[in-house]
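A lone chain, given as structure tokens: the form predicted alone.
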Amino acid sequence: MASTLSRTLEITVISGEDLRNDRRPIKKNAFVVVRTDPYNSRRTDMDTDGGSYPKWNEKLVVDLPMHAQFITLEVQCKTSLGDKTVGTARIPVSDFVGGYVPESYLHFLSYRLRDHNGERNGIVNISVRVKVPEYASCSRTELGIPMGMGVAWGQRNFGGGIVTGVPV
């Protein structure tokens, strides 16, 4: 269970698309490495026939630090020599914690690929939810607080309360 120091993402690594190994299209055997920092990372199941267009459609819990600034997307796939990274993605946490949408917001995202030598080398496909916290339910009416009453009942109250709101 994440503690304070970090949140939950459920991650979603959904497809690969125009993958290459040294400029040829891969034939099978791709997979995804997700890295929240050194010590976190959880990989997908291979895709056996996909070929440079894998879809995974496997969805990873994973630890973010609060700190944590970029999550790594790796793109590997299994040779005769060992595993060989077709591609790499930094993340920002940006791009899915903060701004305007509530934060357990569903993103669907899609990040360029590069290879070691920083070339352009596919494209990968993914959806982020950061996981809120499950909570012991505290509903108004389990507090014994009747529906419809404002925050302060039993004194004077015309109609005020809490009001969040999001831009359009």
Second form
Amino acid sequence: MASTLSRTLEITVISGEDLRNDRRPIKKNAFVVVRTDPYNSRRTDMDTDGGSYPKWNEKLVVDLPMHAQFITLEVQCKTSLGDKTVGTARIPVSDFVGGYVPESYLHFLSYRLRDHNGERNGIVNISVRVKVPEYASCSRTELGIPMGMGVAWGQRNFGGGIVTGVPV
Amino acid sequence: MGNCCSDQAGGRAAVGGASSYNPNVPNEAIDQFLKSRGYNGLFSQIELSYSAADLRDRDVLSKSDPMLVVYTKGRDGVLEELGRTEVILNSLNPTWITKHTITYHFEIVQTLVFHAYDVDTQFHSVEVKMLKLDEQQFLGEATCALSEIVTKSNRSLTLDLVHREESTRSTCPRNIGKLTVRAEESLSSKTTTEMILRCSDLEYKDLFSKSDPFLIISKEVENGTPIPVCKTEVIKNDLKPTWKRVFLNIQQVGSKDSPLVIECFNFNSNGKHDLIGKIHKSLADLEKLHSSGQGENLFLPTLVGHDYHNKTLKSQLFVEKFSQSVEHTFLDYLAGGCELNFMVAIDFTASNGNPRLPDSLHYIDPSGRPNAYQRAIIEVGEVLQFYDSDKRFPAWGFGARPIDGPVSHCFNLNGSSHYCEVEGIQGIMMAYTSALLNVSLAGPTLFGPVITNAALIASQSLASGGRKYFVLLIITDGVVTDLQETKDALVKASDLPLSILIVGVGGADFKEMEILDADKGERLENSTGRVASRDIVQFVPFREVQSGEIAVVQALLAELPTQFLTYMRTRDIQPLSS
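Moving from the form predicted alone, what structure would you give for the form predicted in complex with its partner chain?
What follows is the entire complex, opening with the chain shown before.
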């Protein structure tokens, strides 16, 4: 029953804005690493011609553990000295899970990046959609309970699975 | 797609030119061009066509010979003739062939007035434009707002014709026929062409390296310099460049057959780019060039004696890709079942002054002259109400103590503890005046709760499968106290089908409001580093009573269709076909 312990996310890494490396705009070869937990990550291809305003438009499908409260986006840049982290954004799962909107709603989200000193860097733009199995999506709106925490959400989704077991 | 939700000004500055074409952000040259012709923001050309049924018979021996005169009515009530149809002989159920084009403006109420006449036989040799209308027999008149037609799913509206005298009397009008008006958006405004262009064998222009070519596509105009509509990026050091795709809206160039001039320049950092060669082609020609797979030679005007001769070059232009797509417009969405839902929140903080005193911003003048709050409600409401079919508007107040309770930062204006909706603009006005009597003004000025409530309604509508877009109007006299909470609420709301209009009344310093309006500065950021994914706030100060206030409201509303389209298009939401 792995599916009840994690949910599948479609994360489209759209673009970055005003990315800087030691105050200087990066020239090329930026890419993004999406981490759902310390051991699982996915990465985009490198952007070669967007400079400090790279565009990736790349969809990454990741599994998010039910207990996870954050995912991490790391913008890195390939340089002659190896890959360097430009900036990081920590994304609360509650930004795209819970609330009143339909579970499979396509969220457009943007985040401020911080470099390793905690200084403000550029912005990363993404879209996130929670992949919902067909049967679960209709039960969701009937419940209509406002949601805050990832843990509570897990219980509810589990409950939702049971409800939909009843023939409609 | 990515462009649509990113910082538009920043993106454009970074990439430059049309290589990052975004349908919502026309390039500056086009913007300039449109503004110089009086178009602002998003506009659509609408074609009006007309038919009538059961007209009165005014001729003795035959049926009426009807003609329709169409006017637009200004805010001052003055009629301006838009055009006349042809005269249709012997018909009480005419369908006129003449159509009129009008530019649709979202932000103003465009009132149309129709007068039907029976044109006597003796005038049939006269051109319709020359006819003296007072010599013709009047068959009836009708009036409506353009937005009433375009929000109909079949884009047509049937009106009862009334007689001029009857329209002022309140007696039941006699049946003197019906007029049907159809509004069709011209397809050209929706069609976008995508092309990939390349050149071969360009000439050397730089001394020590190959040329750095780029293209400028301009629209040729009669006796004038061509107007640039599109520009490619500069490709360094390349004599056979392939540029990134370029996008051209058919309306930008006029039509598919309008002559265009494509010029290839060598980039010079001093701004004096040298012309490598040029070519004259319409979009239709370019399409042919694409399907044939052939190139076409560029030429260069060269001075020979006193005249310019076109010297044909070895260089050729190729069209690697040519495709057309039709993009849904704001009006497509309206006709396709999308609605704008209007919500209002009114500032009841003590800084407005005691409502019983004439210097208060909330003073209700016994003479009936509306105060600043009432004016803002009426002027924004009268435009938006056409786009809201049930005309039930949530209305709140903030910053006051309702009937001896604690200060509330979001109370229902109608006094109910269960529901926040009121009926129509009149309902808002009544709820507002009665709230003034029932609450005591307090403070501070918090926007957070009102925005959160509006966001809640918007997300609940999504959950029930609604296709609605919400517009919250906040009218305030002062600076927000909870700037960070307001930003947090706005950042969260930027992911929802919601736009927020803020009107500042009174003489306070509204600098902080400008911060909320992202197109005047940086993108909004909340306390945890999440950034607004799009601009949803529009702020205007509403100070002057005498003049210019109409323009203020227009400026406030003008961005709404774009914000609406950004939301729909980035999510790939299609209008339902009607």
